[in-house]
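A single chain comes next, written as structure tokens; it is the form predicted on its own.
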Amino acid sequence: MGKGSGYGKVILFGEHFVVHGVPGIVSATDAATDAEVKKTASGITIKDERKGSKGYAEEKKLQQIESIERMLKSMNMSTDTAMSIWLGGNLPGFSGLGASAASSVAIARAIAQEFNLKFSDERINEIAYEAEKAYAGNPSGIDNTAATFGGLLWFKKNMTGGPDTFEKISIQKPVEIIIASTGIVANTKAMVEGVAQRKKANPQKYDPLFKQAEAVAVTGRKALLDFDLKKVGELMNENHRLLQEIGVSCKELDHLVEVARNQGALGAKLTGGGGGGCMTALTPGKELQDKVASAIEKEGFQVLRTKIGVQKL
């Protein structure tokens, strides 16, 4: 029996943005996604165990079956090769926290040791890649590059087809935050390409709100490396009123970033693709992150506690 594990993941600074080729910045999360590959007589059966938003993994599905698809065919493998999956871990299937990318990383690397293939990280990374096409489109490539590294991570998109460039940033030490779930199952695909769309259409309005976008991140950088979480808390507001500009907030992760600021939290903003899914909050201490956690889970919504700059599952 194979396994592997992928790193759940939240962008701090850039989603949507990095698509177009600014730069953006991703933490690993201290939660992931386990997978166990077995060869089996004939076709290819999941079992998916992760616990999250109801609906996330029968939403997926059609996407999840292209994705193994594709990720068989970046290892020169048959698309008819038998096998059974097993999901599973402590990341829940929640939109926005790179659950597709983190499981495609698992089961690559489950893959990968069932059937005795050397492949380095960066291979993994190219082939997790390829699978986030099916849930995607026009993946960044941010969420792979998460998935299968961890840390905290500095990431460029090459728009010329060479590789992307992604650094590792170093902090003084993880940092609490939260992750709250709209319970809305977003399209990551849709959502990307209506800013596609949009911008095409409307370049006098977000050329220069994809200008503040680089900004914001470069700016972000230099506060993680200097540990001045107020100012990183700062930034992430800016970066979400952006993602309000270019259209992919919604009320419910407006409601939950005001909650979230209301009860003390440094910085919030919506996380990953927007439509519903996610939104994250810096709350530094154990003690401010379950005073925001549980104002949330008040209200109804689930609430994932967990830490960037993980280094290691």
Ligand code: PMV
The other form holds:
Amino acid sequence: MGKGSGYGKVILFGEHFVVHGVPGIVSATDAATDAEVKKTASGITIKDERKGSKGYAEEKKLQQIESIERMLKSMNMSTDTAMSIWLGGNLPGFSGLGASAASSVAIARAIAQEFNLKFSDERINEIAYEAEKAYAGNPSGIDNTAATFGGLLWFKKNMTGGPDTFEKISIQKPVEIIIASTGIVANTKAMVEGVAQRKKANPQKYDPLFKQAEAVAVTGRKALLDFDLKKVGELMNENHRLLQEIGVSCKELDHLVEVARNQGALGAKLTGGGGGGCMTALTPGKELQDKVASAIEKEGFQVLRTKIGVQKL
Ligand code: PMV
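Go ahead and give the structure of the form predicted together with the named molecule, now that the form predicted on its own is out.
So here's everything in the complex, that chain up top.
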């Protein structure tokens, strides 16, 4: 049997903007997806035991099948290769947590082990990027990069097809954050396409917003390196405003952002594709993390307590 895993991720700065070449900052979560793959006599079977938002696995089923086909093609394997795939792990299947990329990395690693293919992490990352296209249409590559390498990363998509740029960001010590799910399963592909269409139709509005997103990522990196958490939080708030302006937030996300800020979070924003999915808030210290998380849980939402900047996950 082959085994593999992939990290979940939380985008601190730059979702959507990264698809168009603006830099972004992402952190892997300590929660991960695990996969096991076994050769069988015929067909591909998938047993998905990830815990998640109600309906997540059903909603993503067709995209999951397409992603595995894409993955096999990218590995130069037949799309009829008979195998059973099991998915589990402690990463919840919330939209916005990079669950699809984490599962692609986990499955690619498990297939490689079961079929004795010696793939480097760079190669696993490329394969997972191909698989991500089934879920995200034209993905930036930020999710699969975080899912493969882990850590806190600065990421910039290569717009001419070459390798993307990414670099580890080291911070003074890990910082508590929370990730709260709206419970709404979002369609990342449709959200990404919507932004691309609106940007094309209305460059006067969108171009300046993209410039501001770039400034947020650049300043955000400096604030993280300086360990100026107040500034990081302010920039997260600014990033959320930009995401509202490009039309990817929704009333449930705006509500979660407001609750988190009212409870004392240093900053809060939607994370990932938006239109549902998740909100993340910067809550340094266990006490603040619990305070903000509990207030949101009391309203009936699910919350993941995690940290950014953990060096070795
Ligand atoms: O919703 P998620 O976890 O799939 O994150 C999507 C992030 C986007 O920036 C919207 C798309 C991308 O490929 O970078």
